Amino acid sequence: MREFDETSVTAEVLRRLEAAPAPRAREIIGALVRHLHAFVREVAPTEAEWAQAIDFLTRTGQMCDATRQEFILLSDTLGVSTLVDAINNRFPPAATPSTVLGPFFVADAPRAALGADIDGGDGSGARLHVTAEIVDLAGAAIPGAVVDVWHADAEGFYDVQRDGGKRRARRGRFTADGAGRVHFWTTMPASYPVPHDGPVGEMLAATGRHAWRPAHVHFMIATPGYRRLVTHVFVAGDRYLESDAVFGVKEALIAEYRAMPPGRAPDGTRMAAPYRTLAYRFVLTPEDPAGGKSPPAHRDGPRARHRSARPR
């Protein structure tokens, strides 16, 4: 019979990780048990203070269904789905950085043509024209990539917090032209907060955060040969741009979305009313040449979403 003190005991839970089949299994797990003793040892918690944590993640999975996924939130909101992201994403200075996916992207988005209106007729923003340029490093266009665009309308919502989900809105996938170009109108996005009428909405207002993102459109663009960018472009001059709450805002991911009088638009649309427009080069990376490519943009389908509990 071993006896374990507070010291001890880390000792030996690793070394009943020494026989574990698999490495990498291995390799976590025992980093996860080295840490997570340490804070326990820096804190010291109490009884009481241990059973309210595990209270915490028992209601954050109690959370978790088929349209909301807690623990992706949480992992947001600390920074931890960034810092993944980060890792898995280290681009050359010349590429456009990658950013946090999101809640809110589905695998069936409809099929666009260059040009369309993505807004659905539903929109009450102001009117945006879109312009999306795909280059290389060396600045040379790539026809024909994928772009996935999705954003939230004029009161933060995503299609898929309305209506069920069933009506898709201010969302698309278009093929560049021969030029490396995506053009299309929709309406302004805004700023909005994420769920927070939950646990980690708890977690926020204890720490003395927000829960707002700052207005963005989303993109996703894919092509052979081409590490895939999952990416936001974010307004600038937002109010929340140096407070995300799940820490996505990049420097260069900061773009004017220019305010436009009536008149001509780029793609020759008279408009009687004023405008935006959003111009924007993406500049893609190669695949490692090695064979790595970009992990999958979902697992098992389109991810769980986060549905929001805000008023209307």
Given for the second form:
Amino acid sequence: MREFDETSVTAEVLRRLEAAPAPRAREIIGALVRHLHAFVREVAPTEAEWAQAIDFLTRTGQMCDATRQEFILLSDTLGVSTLVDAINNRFPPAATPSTVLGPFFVADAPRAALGADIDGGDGSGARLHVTAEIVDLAGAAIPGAVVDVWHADAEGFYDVQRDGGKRRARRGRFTADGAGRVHFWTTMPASYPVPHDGPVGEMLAATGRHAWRPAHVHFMIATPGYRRLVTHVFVAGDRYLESDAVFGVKEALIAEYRAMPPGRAPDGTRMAAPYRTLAYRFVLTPEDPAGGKSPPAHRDGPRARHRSARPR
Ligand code: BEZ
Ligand code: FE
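Any chance you could show the form predicted together with benzoic acid (BEZ) after that form predicted alone?
Every chain and every other molecule in the complex is listed next, the one we just looked at coming first.
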């Protein structure tokens, strides 16, 4: 009869994985066992702490449904989503960096015409005119890219968090023109807390962290021959840029949302009140820069959304 103790159990678990039919499964589960056992040895949890951890993970799972994904939020707030994003999107330094997708993307965003106002009419923030230019690494325009845009309102809520999530606002799917440009009107987004009324909120509180993300507009840009870019453009000067709850900020993604006096906007519109403008150049990475194999995109589909998730 073989017995296992704290010095021998790890090796035995790993030995039993050796017959795994899929080498990748053996690699992944083997690494999980090694790191998990090392973690347990380091932390030396009491049995009460072990039970607390099981309860935390159970409640994290129970919080998940079609509109709330607490496990992804846990991944986001522990920096794992940023790590997975970084590993899977190693773009050249001259390219626009990617960042986390977040839970508020919807795949069926309404098609929007260039120049449209995507605010939906109920936005209370300052008017914002956005011009996005999409270019390659040499600075040449890329015409015809599909550009998804989505962002929070002036109170920090996404459309999917309001009114049962039925009405679409501050999101749209554009097609870049022949000069690789997209332009539209909307309202200024505000910073907002990630959903913190569940286990992730408990984890943040227990570790003395806040739940806030700096204000930003999300962009997803896709066109044949280039790597899909999932990113945000953050508002320069936001107080949470240095402490984003999901570790998504990158220097190259911070831009001036310029405060403009009343007058003529970039598209010729006469503005009676002060407004803002954002002009941002997105530099896409070719699909296959060296003729080799590109790493796979790590997220193919939309994530379930935290629709009802914001405690007020
Ligand atoms: C977002 O930017 O929409 C987001 C990202 C991660 C977690 C929650 C929200
Ligand atoms: Fe967001």
